[in-house]
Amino acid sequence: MPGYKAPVEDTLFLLNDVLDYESCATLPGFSEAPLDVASQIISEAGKFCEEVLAPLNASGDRAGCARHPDSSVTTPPGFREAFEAYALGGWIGLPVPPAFGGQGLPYVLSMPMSEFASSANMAFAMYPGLTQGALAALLRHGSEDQKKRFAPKMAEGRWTGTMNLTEPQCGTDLGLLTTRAAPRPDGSYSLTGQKIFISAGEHDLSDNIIHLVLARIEGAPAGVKGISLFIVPKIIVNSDGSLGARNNVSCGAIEEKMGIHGNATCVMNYDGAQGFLIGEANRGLNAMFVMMNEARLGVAVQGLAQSEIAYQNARTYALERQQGRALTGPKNPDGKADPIIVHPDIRRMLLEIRAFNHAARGLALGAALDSDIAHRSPDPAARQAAEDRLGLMTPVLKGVLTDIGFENTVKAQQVLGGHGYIREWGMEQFVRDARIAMIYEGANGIQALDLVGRKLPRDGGRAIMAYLKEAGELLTTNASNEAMKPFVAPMQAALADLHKATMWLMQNALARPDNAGAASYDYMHLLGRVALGVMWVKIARAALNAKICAPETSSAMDARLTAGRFFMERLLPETAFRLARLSAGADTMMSLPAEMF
């Protein structure tokens, strides 16, 4: 039976020592959550996930969700009680404004719960996670009446939320969607169509489900310019907030899938269901992108989360499992064999995962902090800089953290050898669950295209130029510190690779778009590797300072520094081969006729 311990200490170190959480103390919401309060919140989040969610992970995977003849769906045993406790704890509404039933606390404080819950029970965590995303879109684009009618009960967890985009004939290319919306005399709309792959589409965890649905109003322009967004409640909500009749939306089937069995991934049928337009007609993608961007950060954290729990269990196994002898002589002379942690290749796999987890957690928390600054800061320049960083890094975090997160679950499975392939040890579930994160909320190849095709050239390349400048200044500031040289010198080479890759795209992509497409995936991972390295420079600087200011933490800081040096020596050099690959261009890739594949 796998175990889980929330990385509370590392999260607090990153927030306080690395990201300087208290520098945001004057922003709205932060004054109610100084560092001591934030510490209590994060500690309680960890405790809840360890004690309530983790024990339901394996059993939920085995039991799955069940659809009944009346189209209702039941979740695995224990999920309903756990969700009630989650909602009563105020976790869903933590960042929601008090006027709409939330606590108004910083978004960055909801990020640790997102990670811990996704490690402890990824399938469960999707129910509240999707609700928070739907709330974000509703609060940004809904009318005052819509916000008052739906948001408070969603923030309380009495109602949940979903996003409905995909149809059988269209996934990423939403211009092909055919779900139609016909105006009704009362100002609402009648929605007809089918959506697939809808996570948490039907379940027994809440009294109502508020679906956010993309559809095309009759007579709307073709393509993405004719898409609108609608609120379609499972049960109609009366003007006084009470529940009325059942709406004409139902679960046609539960998808039979590789992992996340505890989450009800549904085929949803809309048969003249009553819906309410959010925002302007034909501007639905603008509103939905609020939820999609939130969801992409959430999915990025899923990659980290599965990497973390896989690492913890692989580490435990490596310390206990005895097999063979160390190459330098027995380390357990009283036993018949040494624990496998003595073998260099086991250490390689564990350190690759650990070095990623530390820096990836810092990137996720940093992105959440940027979101808070972008939405709460009174300084226009600070808001703009945070928005630029967030826009640039969202596709990178989604693509890179989920790609590497999946690879890490496979490495952790390898550490366990044959036991990793057996269900009772839990590793095969982590592999299966992690795999979906590379696909949904925009497959990672699409994230790479979004990065290269939209985010890099936006505003004349302002975001990437600012990022390169900030990274360069960070290295210059730390270059004279002898203890930082193992971190600064490799990063200077990696940053030079990123400069060259960016210039190559500027020179070769405009005239030949296939060059951009062929380079996009490698560029995304090159930038991602640099971003992880930049975070390691910040972590190393903070760890060295902590050793001076708090000598009692030296052992923990030395462990961090060792993982950081390993990253610089073994993982960061990937930037060179990514640069070589993308610089090869698209000629060979695009030359083979389609019929020859």
Contents of the next structure:
Protein chains: 2
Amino acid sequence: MPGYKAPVEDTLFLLNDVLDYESCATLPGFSEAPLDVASQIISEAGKFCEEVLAPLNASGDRAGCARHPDSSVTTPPGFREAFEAYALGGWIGLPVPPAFGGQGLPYVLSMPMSEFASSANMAFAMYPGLTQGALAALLRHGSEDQKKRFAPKMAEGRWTGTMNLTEPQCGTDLGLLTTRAAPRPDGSYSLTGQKIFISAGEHDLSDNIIHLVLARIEGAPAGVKGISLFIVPKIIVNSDGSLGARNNVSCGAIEEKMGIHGNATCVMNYDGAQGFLIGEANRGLNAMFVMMNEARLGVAVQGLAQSEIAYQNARTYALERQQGRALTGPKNPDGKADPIIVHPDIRRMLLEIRAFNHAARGLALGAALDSDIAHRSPDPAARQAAEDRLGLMTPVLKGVLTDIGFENTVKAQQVLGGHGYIREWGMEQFVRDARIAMIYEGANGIQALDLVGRKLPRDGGRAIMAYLKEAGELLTTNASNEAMKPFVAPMQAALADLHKATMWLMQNALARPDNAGAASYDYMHLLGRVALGVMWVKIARAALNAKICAPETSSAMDARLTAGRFFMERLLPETAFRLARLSAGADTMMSLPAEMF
Amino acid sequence: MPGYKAPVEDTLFLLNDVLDYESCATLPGFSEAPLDVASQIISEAGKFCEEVLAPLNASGDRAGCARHPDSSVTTPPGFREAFEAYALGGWIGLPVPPAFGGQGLPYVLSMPMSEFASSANMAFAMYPGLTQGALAALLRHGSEDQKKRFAPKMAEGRWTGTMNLTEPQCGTDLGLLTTRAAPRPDGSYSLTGQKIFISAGEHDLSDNIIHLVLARIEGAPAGVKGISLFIVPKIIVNSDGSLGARNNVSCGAIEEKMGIHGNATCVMNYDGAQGFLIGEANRGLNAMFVMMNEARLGVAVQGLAQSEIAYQNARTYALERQQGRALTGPKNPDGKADPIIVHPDIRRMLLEIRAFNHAARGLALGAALDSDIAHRSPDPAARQAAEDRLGLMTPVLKGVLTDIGFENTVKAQQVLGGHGYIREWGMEQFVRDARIAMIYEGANGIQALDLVGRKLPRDGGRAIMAYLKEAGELLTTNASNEAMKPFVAPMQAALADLHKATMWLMQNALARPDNAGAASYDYMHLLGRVALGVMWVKIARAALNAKICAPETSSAMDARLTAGRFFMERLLPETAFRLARLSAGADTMMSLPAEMF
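The form predicted together with a further copy of the same chain is what I need now, so please give it after the form predicted alone.
Time for the whole complex; same chain goes first.
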């Protein structure tokens, strides 16, 4: 069975040494979690995932979920107990204000648990993850009464949440959705329609399920401007908070999927189900976007998480499996062969994964910290800058971390050769599970369009301009440091590629929108590589500092510096490739008649 | 259920217009198959795969194989009848000399069936595919008596074949194998040991199974120089050719795998099984390499084959699924949305696959034609040149076609969004099936080492030098043709990258072998891109000619030219990226202590 060890030390190093967590100490919630408390929370999260969630991963994949004739759904053995323990630990409500049953701690401190849980058991982690996303939307857009009625139970994990967007005829294009909401005399609505691909739509982990559902109020405008968001509880909640009658919503089927078998992906049938409007009528997409943005960051972390656990198990195999001899002569002369870690190509694969994981973790934590600043800072300029960065980076992290995360599970599987393809070693599950992260919460091509079509041009390009400026200054600041040369020089070239690509878009996309679409995916990956590189510059600086201030950490810091140099040598050159691709424009691809494909 | 249409027209165009099949007309076997006969064979192969094999693909994946308490194994429903029809069609013995029950036709004409069958049903196609590989080794290295006794039944498909290399402690490093062979008084051997990952090791498709088994004769030298190859029939074959007693070889278990569920991957136990030495004692690896080389080409084709069927189904979806509007205004104004083929990023994904498939098919057919020339040409210089090209290209095609082929199944799955992740659409099976091709018959990292460590330096670099020269001449010849400019100019840059990479290896690998290992994978992919590009140059030239000679084919030829330009613009720039990566050398990756990974 594959093993898992939560990267607690790495996380703390990133939070403290690289991201300067303590600089946020004056923000609300942060004072309750100084570094020692944060450290304890992160360690506890790691322990829980290693001991409780990881052992249920392979068995959960095999058992899967089952739907019964009464439309109830059972999750794999052990999930119920694990979820109870997860909820009791206070993990779901960690960043939720105490007024609504949470601990009011920084959002960034819920990130490590998101990552560790998604490594240890991705299918399981989606249940609390979706609940947190639904909670975020509810807290932002719900009425006081709605928040009081639903949020505390969700924060405690006694009720879970879902998001219901997709219908058979509409996925990406939500304007096509047809689920309808008819007003009832009591001010609530009666929802009718079918939703598909609803993760955690039905299960046996909680007393109630709070569905957030997009639907069209009768008479609403066509398209996306006529969509409203509703709370549809599985079981009606009485005004005193007790549970009442079963609502007319049920799971019609669960999908057979490539992976995440432990999570129930449901067809949900709404047959005149009672629903409660959240926020304004016809402004449902806005409210849903809060949930989606948080969910996108969560999905980005799934990519990293699967990359991490796949790395750990490939590493273990590479240290143990003996096959062949080092090209430079035996390294294990008493054995019949050397461990395969002596072979350069095995090291290449492992280092490609590792050089991604460390920086990707830094980016995810950084984005969460930006979310905290954006929501909690008293300084409007700081809030705006953080919101700009977060808006720009959310599609990039979703698209790039899940794409590379998946590739890395494939690479790690390759390290095991034939054993990687066999179920018992567990590697193939990581591949199957990681695959979905590139698709849901907006397929990665949609993330790229969000980036190029919305996030770049917004506010006259303020976010990307600020990003380019900040990255340039970081390089300038470190340019004179000899030890930073292997990081600064390649990054200057990569940043120049990003500049050129941004200019290319400005010059070519307005006149011909297809050029934006044709360039979007490569631009997203180009920006993603630069962002990972920027994070490596920060990590390298912190590691060099740590070697001086805490010489006992030297070997760990040297390993970081080596992984960082590897990134600069082997992964960063992709920026030029992406620039060459996107500069080709849309002409060729648009010139082929559709029927000739 | 996913559909499949065999690319018969594409194949004929490549064979005739691009590869000049008829220039081989004087070689033995070719005179029996002029172009019209070849065309008929290829059409029949396509029809068989579309009608008989494709309908069993999804059902075979679900049913899988089952091992019974008596160690017998049953294949999925329908496989037995399909195999009988396949064998009756004469497909297995197509390139086998008539003296041994075959049709003596060109090997290149068995390629289309290999591809089509692997598209339609990869798990099924492995049964005849392995039989053909075993036959090739037997015909090359077996004694006259062995050939007469075993080959005709195998060519007829009444018996099947396997290759038994891997053991629990040895995969890549065959020197570690411990299966032992004790001489018997009658000149045969008694084999004892365990083999794992044996594809088609046991099943219900044929009357007998002829295992080719690597083992160590008692007293043989340690390492790879003490390995011999044996024929071990599942059922002993009497001297009159009739079947005798059951041999002491049995299937101990079948593996649960990520994919190719319709093929039984067996643990094979040899408990004093009677075996017959093929060729010389202790020279078993040499004989096995014949089988492995043919098998490697077959696996390369599996990568292409899965890429092709994945493309076809993604294309169908992209033409039918309506979602969103074209960036340039509605293309389907009467519908609620446009088909997603209007979106540039969907076209990007489809064209990336298509621009690979067409050229990859040309390379596979070209390699098969080289194999025919190498074995059948009366001209020693032509034989040698063909053998050089084939030796150089075999690891490249295996590594690159399976790597890109797998990536393409993932890309095609992405086109379907959430539906790509659901079993019923069939796309996820292509991903799971395609994955194994990167691993078996020598993991792709091993192919890269074979290329850089053996194939490049062999005969003073004769093969690569000839390749570079030939590619350079092709570009020179076409340089003055204005219509060829979009192909020639980018290829000149790519060829320069390959030159530089080859020089880098010459200068850096001898002094430091780890530099060869560290560069191998990128070099393989660099050469692979150049080879695909060279094929595109040939295709483009042929397409331009065809537009003049056969104007009625213009729209198909224009589509080819568009796909080719797309290749040059979007896929070929990867050569510079690969060069940058490999030029980084081994220092960084080798400097990290093993325990710090």
